[in-house]
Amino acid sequence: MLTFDRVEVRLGDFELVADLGVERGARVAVIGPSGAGKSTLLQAVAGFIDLTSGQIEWRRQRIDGLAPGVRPVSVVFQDQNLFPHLTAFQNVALGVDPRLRLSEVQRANVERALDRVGLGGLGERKPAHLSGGQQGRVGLARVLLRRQPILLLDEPFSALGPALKVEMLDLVSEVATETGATVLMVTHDPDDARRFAPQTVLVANGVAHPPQNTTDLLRNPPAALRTYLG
């Protein structure tokens, strides 16, 4: 289980508190008004933001004191975390070795990951020569290769059209099933939550609430979410 134990994050006048647990292997959407702290919640797990108080545990072991690079976490942001000067192959290979000094076995594993997400034969292309959907697949290939138990998605497909976004969400579901990852996905779109996540964490008024059934939450949203959804 991923546990937020009386977590508090303060950034200037902003404050977010979280006291909740996410079951191992769960797929959870994170939804709420803009500026409520959805990305802050993910960044606290990844180690990009320090906690003011409380602790974050994974399988009963504290991870909030660990450096970001050694946490059991993979993150995909809106820009897919891609380096524009590197090829798709190299961007994926960073998940194996940041120095890009790969053995033949490791190179073969990168090629397999690219094939798995539908990018076979495109490894030498740089991000500027890939479509938005293909860039998203590069990010997912790296996730597949790293096989970390926690996957954090911060609106990685928000710029895609509806049909392509659905395709990418389904691919994320396949990758999560294949790796057994626990997934937290920030989204502004309730349809994304319905399609991808059986459970949803509502972040509103400075509080990240415990996961709730997605269908029930969106069918009968509390006032803060109802105002946001319109």
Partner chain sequence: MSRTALPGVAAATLVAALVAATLVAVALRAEAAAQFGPADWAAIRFTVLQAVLSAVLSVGLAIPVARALARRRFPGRRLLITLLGAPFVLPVIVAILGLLAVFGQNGLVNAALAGIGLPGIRIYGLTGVVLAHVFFNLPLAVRLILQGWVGIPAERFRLAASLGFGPSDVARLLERPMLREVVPGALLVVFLLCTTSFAVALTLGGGPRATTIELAIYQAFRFDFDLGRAALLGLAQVALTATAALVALRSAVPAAFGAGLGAPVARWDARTPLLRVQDTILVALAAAFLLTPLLLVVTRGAAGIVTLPASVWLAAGRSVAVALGSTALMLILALSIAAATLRLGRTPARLIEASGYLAVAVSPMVLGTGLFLLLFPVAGPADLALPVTMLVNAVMSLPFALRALVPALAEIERSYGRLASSLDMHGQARLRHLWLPRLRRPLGFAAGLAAALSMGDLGVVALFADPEHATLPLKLYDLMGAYRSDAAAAAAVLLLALSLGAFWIFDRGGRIDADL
Second form
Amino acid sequence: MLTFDRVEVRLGDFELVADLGVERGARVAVIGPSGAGKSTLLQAVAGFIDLTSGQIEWRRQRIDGLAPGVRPVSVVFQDQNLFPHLTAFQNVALGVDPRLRLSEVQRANVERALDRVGLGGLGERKPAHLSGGQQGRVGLARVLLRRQPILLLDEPFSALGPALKVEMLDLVSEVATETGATVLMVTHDPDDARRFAPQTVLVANGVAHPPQNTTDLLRNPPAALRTYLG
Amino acid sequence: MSRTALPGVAAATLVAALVAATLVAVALRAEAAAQFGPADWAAIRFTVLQAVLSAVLSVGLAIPVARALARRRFPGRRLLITLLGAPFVLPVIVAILGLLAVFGQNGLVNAALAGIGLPGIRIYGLTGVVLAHVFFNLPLAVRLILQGWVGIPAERFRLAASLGFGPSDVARLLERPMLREVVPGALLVVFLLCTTSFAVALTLGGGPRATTIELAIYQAFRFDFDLGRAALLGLAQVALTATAALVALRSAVPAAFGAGLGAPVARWDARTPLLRVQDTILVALAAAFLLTPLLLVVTRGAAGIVTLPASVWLAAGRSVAVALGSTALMLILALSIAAATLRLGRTPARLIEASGYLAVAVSPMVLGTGLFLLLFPVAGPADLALPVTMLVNAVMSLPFALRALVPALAEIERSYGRLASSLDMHGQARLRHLWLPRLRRPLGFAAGLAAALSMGDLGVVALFADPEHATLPLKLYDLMGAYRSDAAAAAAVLLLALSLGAFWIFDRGGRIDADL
Amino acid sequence: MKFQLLAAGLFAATGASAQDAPVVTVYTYDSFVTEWGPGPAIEAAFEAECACELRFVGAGDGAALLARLRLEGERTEADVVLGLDTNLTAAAADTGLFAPHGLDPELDLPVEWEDDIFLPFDWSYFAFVHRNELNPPESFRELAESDVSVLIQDPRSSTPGLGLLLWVEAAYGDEAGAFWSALADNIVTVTAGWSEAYNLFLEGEADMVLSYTTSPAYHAIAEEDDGFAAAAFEEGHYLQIEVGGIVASTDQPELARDFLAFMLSDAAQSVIPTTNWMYPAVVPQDGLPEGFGDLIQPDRALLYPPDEAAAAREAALDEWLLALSR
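Okay, that is the form predicted on its own; can I get the form predicted together with its partner chain now?
So here's everything in the complex, that chain up top.
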């Protein structure tokens, strides 16, 4: 269980409170109006924002206060998931060892992860020589390899076309299934939520509400969400 | 986190301590309390006057030249921009001889004027000092401001074009805000560089009217042996710099100027024939002003290079070693400080960055003498000449490196910091796999500048080295002092080639194969 | 210590000499020590007869030399200082860092020499050097009235500059200030040192440059170019006498004295004219080199005794500053 225990984040005028729990292995969409604090919620889990009060626990262990790199978390950002000066192989390998000193076995694991996402043989390419979809796959290969129990996706693949995005979300599903990860995904698109996440956290007016059934929520949206969905 | 800040704090402390300790060392050796005389006040006034004029003119002229370079494409544009940087990395005496070949009594300009029956010009005096300072600093100012132009996103110009902006609208809405941000910093840098000017002011100044603080310090050391006055004047110089820095930093700070030259942005507003002609003329004039003196230095001395004695080549080797050493040292200091500014709060970050700029403020004469006093009890000055020169040159080029690195590193962290942190990349891993590869361009530029400046430096080494350990600039002076002006001219070409070569290799090394 | 050794090993590559030979350290100005100066020949000749090692240390120019010694004080390694001129010797003697030389050699100077601390090794007259095409002025007065352009050195940073200041003072006394005012429009610029001025002159920046009566000998002998001459001035010419002195704190007083005496020997004196381009303090047995015979011989030698030079300097400098700052 991922628990937000009376979490409060204040940044100037902005405020977000969260007091909720996410079941282990759940797939949860995070939706809500722009600027409501969807990304803030994820960043608090990833460790990029300090909590003003409250605490975040994973399986009853506090994780807020840990450095981002040692939290049980993989993050897929909106963009810049790859270092442009490193090859696809190196970008994935960073998930194994940040200093890029890999054993033979580890190298083979990296190759396997690349194969798994359909990038076999493209490991030596740098991101500039990969398509947008391929770049997304490199990021997911790293997630696969790191096998962190929590996967955070912040509006992933929003730069890709609709068909490609669907393909990538399916791949995320597969990866999450393989690693057994608990997934939180920020999205603008109700269809993404429906397709990917049985549960949804609504973030509006400075409050992150506990997860609800996605289909019910979207069929019968509360006022804040209705305005946003239009 | 604080572990990353530690080397930077140490580096900044080292620089600040070097500046402070040398001042104190000199002051402590003073035999009597010092007082400013009217001549000292006159020196301070002249220093400020010429530095203000030089800064305003350099930056004022740089604006249209940078604009022309920013909005025009032509073959050789990149090469021209690199070459335009040449005067800045030139040893002072070489540059002066080059300038005199153009503007001197027997120079091209006077020959041309005489040819059409007009009276000649005389550049000695305030005119000459300012002319030389503009010659040195125009390239730097152009590069700083060009960076500002390149930094305006191309989309804004597209937007401007779709809204039908004319040149004056673009100037008002896009260019002037950028200039307000970039110009104060550029003015500051040039002003600071001109305050410690010595050889330029003295040689071209035409007489004691053109006495700068640095010359007054020189006199205090050499003839009066009045260390108290020297220290006081040194302190005045630091105070002057600090005041100028405060004024300028309050208004704005320029962005990284090492972050590449950028491709010119398509500019629909500048497609009128008139502007095209105007830009062409501006670029041609700037190139002529900056490159002709260099060309004359080369033609004067090139033939003599093959006959240079072996000792000159040895000195050149020593200079290359010093340049490489001080470049490496500078990179370590600059990277540590830049890294620490990321990790510390706003005020301490500003503070340690500011201490990195201190070196511009301090008089080379005071720094050298102070170091001499500090080190003399420990070791023979000649044995330490080259290490000390490396250290001092590293510290002297630190401000330019920080200007380039601090903003670039901040940008890297903005773009990739979270990704790196989420992957637990810290310390060595972050340095090797994120910072160094992404900093290649500004690092290359900073290293090139440091290597070139250190190659041509004559400041501190003169006090420590004896002729057996002479660097190339010292050797050049030796040749001049031994009546051998032809050999000196040849050594000048060698020095020019080495300085420019070092700059070019590093700057280029930062560019080739640098992925974005 | 380790670092010192490392630094020495890395950069100096000084030849290790016979371990127990005593070392005589001589501080002098840079141009004395370079391969074009008298240093190398003198070092070889002295070491051949002294059973010691002679070590020259170049420390800038004449004025820097004294400053360097004062910075180092009694801890200095120097045994001998070579290359101060008479305008600096009063200040040098006042430091108490020098010891009497105890020598009484025969000298060929245009003036009497009585100084128990410093001994001359060469000398020349200050003069304005010009190319033969110029019809030079024959006096300061004529120069100031003409439109001939000159390059001079700053008396605050160079020994020739200081020499000119005292030259004018010796020639004009109370009228020196007025003379400087009259000369102001002839002065192209004032440089930090001799090298800058002379090179600007060679590049054609002015008609004349403040240098020495012996300068044309360089062009005549080394370059076989007779196109240069020094202008003889009616007021007389100021002398520059370069001297050496024994450092009081020396641990080799005898060798130091030997070296000072050696500087006046034929071996050393015959090297001086064509390396330092000055007159030797003792004319060598074979006489002066050929080119030296054609040099101008001033009718009057001007020179302030050291203590008067020191006293005159400050007032003269103020006058100079005032006249040229307008």
